[in-house]
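Read the single chain below, which is given as structure tokens and is the form predicted on its own.
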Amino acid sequence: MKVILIGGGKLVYFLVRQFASKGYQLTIINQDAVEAKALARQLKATVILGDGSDPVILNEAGAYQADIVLSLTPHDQDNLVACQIAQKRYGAPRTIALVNDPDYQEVFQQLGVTVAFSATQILASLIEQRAGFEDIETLIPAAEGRVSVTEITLHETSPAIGQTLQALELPTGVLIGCIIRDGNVIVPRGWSRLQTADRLILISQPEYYGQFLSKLTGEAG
């Protein structure tokens, strides 16, 4: 697999180390001469000095052969432009962009970036989903971060104990996929009544998770 990474810092450094261990063909585009030299010395990757949003530099990096182009600079406009050029001009099948301002994440996706991720939004979501409830055992992002799959264990102090799912009035964007009770998997229905020690497999959009958490714990999400 041929991967082009645009940017620098620890994020690019550790990604390249991980990708190199898998045998990927790696090219880094970095416009800081000192950092580019250090990356070339430290990593098993081709390093090109230049602006990753420049079509000439992308061409030199082999964007027309790339399987994935990742733009991870601190400048949202550069990340967007680099991904658009890689896709539209060089036919890169997959582009990934760091969105420093989370307000722009949807814009990136609307403009064709395959995956636009915001570290700010991811961290905020993780904090919200962990806060005030110690029995979240697993948290798995899916659909490129737009959906979370979580396992939650109910205790006797939960206000949801004894309630039916219908009575809980689940918020839009939340679904209980199954209830695990005494080792048995129960497909939930509206009349399913929650019990102490139930393990719930929750599928949710991150923005609705806090509302559901408050239904289970009685605390603000």
The other form holds:
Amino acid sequence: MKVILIGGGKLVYFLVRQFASKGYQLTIINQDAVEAKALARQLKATVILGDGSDPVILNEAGAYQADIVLSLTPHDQDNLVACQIAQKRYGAPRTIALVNDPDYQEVFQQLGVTVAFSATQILASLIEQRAGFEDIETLIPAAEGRVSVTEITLHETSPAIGQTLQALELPTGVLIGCIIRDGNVIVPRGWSRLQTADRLILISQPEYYGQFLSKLTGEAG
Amino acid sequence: MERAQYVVVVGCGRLGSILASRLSGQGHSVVVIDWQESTFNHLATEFSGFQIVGDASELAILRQAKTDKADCLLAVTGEDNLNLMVAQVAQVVFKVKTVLARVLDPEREHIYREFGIATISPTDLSADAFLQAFREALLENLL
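If the one shown is the form predicted on its own, what is the structure of the form predicted together with its partner chain?
What follows is the whole complex; the chain from before opens it.
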């Protein structure tokens, strides 16, 4: 797999180190002469000094053969243009852009970037969804953060104990994927009744998550 | 005069300030955005529009400029990529009818023109002007 990474800093450094251990063919495009030199010395990657949104530099980096192009600079405009040129000019099948302004996450995808991710968004939702709910075991963002998968344990104080799922009137955009009770996995039905110590696997859209949790835990969403 | 238009000018450098001043002088309502407040000093006295201090790479700033209501957006900062992003966002998110981006790098300009973004390349324009003047000079010498 051939991967082109645009940018610098720890993010690019550690990504490249991880990818290198998987045997990927790696090219870094970095604008800063001193950093580019350091990266070339430290990493098993080809390093090109230049502007990753410059078609000439992308061409030099072999964008037409790349399986994936990641643009991870602190400038949204540079990330967008680099991904668009890589994809539309050089036919890169997958492009990933860091969006610094979380408002652009969807917009960038509309503009042709395969995946736009916002560190702000990811951290904010991790903190918001985790804070105050000690019973939450895991939280995995899926579909670029549009869906999250969570595991929670029901305590006896939960207002949902003894209720059927149907009676809970769960909001749309959320789903109880399965109930784990005494080590057995139960596929929930509308008539399934929740019990103390049930572990629930929740699948939800982030915007409904708080509402959903407060129904299950009794705490304010 | 044609109907007054609502125009958002992004970038108040040499080009942006001329465009904003003239359009405002012609009776259009103009909002000009620049992250550096001092650039608004470039605006001529005929400018009677609004000024917004902010980074146009932030969607909230474009919203603050009521870009959704704009008939036209001119992206004329000194940064090609910023102009290209703002122009596409204006087109796709805010559905602005007329959008123009200044792009200095001719190569990038050609690529985006192929994508259907209306771009103006000052580099190409001045090259054309120089070549035209050169041809005229040649002709004059021949005659």
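Positions refer to the first chain, counted from 1. For clarity, a rigid core is taken as the largest C-alpha set superposing within 1.5 Å between two forms. Remember, predicted model here, so these are calculated numbers, not experimental data.
- Residue displacement note: V34 has its CA displaced by under 2 Å between the two forms (rigid core superposed).
- Core-superposed comparison between the two forms: the CA of L43 stays below a 2 Å shift.
- After superposing the rigid core, the C-alpha of D182 moves by 2 Å or more between the two forms.
- For A167, the CA shift between the two forms after superposing the rigid core equals 2.8 Å.
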